[in-house]
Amino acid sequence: MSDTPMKIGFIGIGNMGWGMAANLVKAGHQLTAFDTDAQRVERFARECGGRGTTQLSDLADAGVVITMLPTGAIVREVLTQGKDDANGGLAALLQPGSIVVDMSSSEPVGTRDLGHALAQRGIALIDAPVSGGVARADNGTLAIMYGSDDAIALERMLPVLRAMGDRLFATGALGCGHAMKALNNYVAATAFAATSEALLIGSRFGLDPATMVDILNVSTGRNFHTDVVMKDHVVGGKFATGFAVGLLAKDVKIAADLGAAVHQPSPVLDLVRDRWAYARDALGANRDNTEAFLAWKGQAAQ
């Protein structure tokens, strides 16, 4: 039970958001979960507690609003109805002194623009994207990387963040959390692409993919994907990590756009962006990200 329960509106109870919101209820917060899927919010309230709604106006009295949505553009639309100011959307209903915590994987430059717009209404914005997958969202052990320009708002939110994650990292000013998340996912996407290519080459030469993964895991090629993903989801054909290929392609593009914005030449990043865009377009954005292996395998057979 939290020492300081808060009234929280949680927007987006998808694969990740469900467990995160449930842990806030467990921590003693008064939570209203919003989603456009009426059956899902009803089931959340029934199974996890709190309240479910499909009306953004039901979050107007929340002192804290947390967003866990697919893109930064959707976050901005929910808060401002897609405008450049905060005169529409949920932001127009929130009271000055409210805090918005965007835990989505959003564009860092856009986050800073949104923070400026919300500040005109006296609303603080914190970016706090997460890493760890669905299992760690469910058990409250996510890694959370946060950025903020408002030390007072951040201090108020740290206990809330700790209810969802056990590894919290201060990354700097507003937008730095989203920048770090995109760069992390770029590195992860690169490791998956490189490992996939190694398995495809090795298989064509006559190596056994399962043996290759075992060797990589005791050698210098070891990475998260060889350790956790490849055996079950690629070699084993499960392809069910719960993270869509379209979302990973989006995150890598965010990293590439950030590199361009700061004028840092990043040829490897540009190539990895294109590889994941190819997989997304070949498969469809909603397929599991590990199925990119199949897209690249099919490309090689052409």
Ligand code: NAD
Given for the second form:
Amino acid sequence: MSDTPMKIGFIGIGNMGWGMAANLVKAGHQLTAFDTDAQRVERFARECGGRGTTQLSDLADAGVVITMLPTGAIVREVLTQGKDDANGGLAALLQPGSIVVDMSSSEPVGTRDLGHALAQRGIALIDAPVSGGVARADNGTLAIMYGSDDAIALERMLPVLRAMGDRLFATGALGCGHAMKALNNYVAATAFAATSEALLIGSRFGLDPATMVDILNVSTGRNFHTDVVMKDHVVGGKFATGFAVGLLAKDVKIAADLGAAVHQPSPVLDLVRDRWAYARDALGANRDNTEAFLAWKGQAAQ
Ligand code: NAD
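Provide the structure of the form predicted together with ligand NAD, given the form predicted alone shown above.
Once more the chain from above appears, this time first in line as the rest of the complex follows.
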């Protein structure tokens, strides 16, 4: 049980949000899960507890709203535009003094714009994106990197964040969490692309990909993907990490846009962004990000 149970509206119970919201229910919070997918909402309430709804207006009395949505544009739409029962967005329905925590991987500049819009209604915004994937969302051990301009709201939210993650980092002002998340995923996406190319080149020369992964893992080329992903999902052919290629391509583009916004030349980042955009377009945005290996392999064979 948490020390102070709160009334929480959780928006977006997808691959990540499901486990995160379930952990908040387990921590004793009074949670209402909202998603546009009615079947998922109904199944969540049945299997994990709390309430489920497809009506945004059911979150009007939540003092805390957490968003775990595909993009920052959707987060902004839900909060400031809404539809049907919530014209003008959820922000128009929430009480002043409410706190919104965006845990999606959103664009940092858009997050600051949203923060200003919400502040005009007396609503605080915190960005608190996560890393660790579906397994760590489920067992409450995510890494969470948060940014905030409101120390009091942040203090109130830390116990809530601790129910979802065990490694929490203060990154600075509002938007810094989202900037850090995009930059992390740029580094991870680069490691995956480089590892994939190494496996493809090695295979063509006669090396065994599984042996290559073993050697990388005890050598200087070791990275998260060689350690956790490549054996099962690429060499083993599972291709099912639960992280869509469209979302990863989005993250790398956010990092590239950020580099451009601060006038930092980043040619490697621009190339990696283009490689992931190619994979997304070749595969379809909803396919698993590890299938990028197949897209690049197919391209190489032409
Ligand atoms: P997902 O596509 O599995 O889940 C998104 C959920 O949002 C879905 O249930 C969908 O129905 C719902 N949704 C979409 N539009 C909506 C709207 N307008 N109103 C209400 N609900 C709506 O995505 P995910 O993999 O859970 O990722 C969520 C966020 O977390 C993304 O920003 C992603 O980049 C980030 N992320 C994902 C992972 C991962 O491993 N999957 C890891 C870290 C961060």
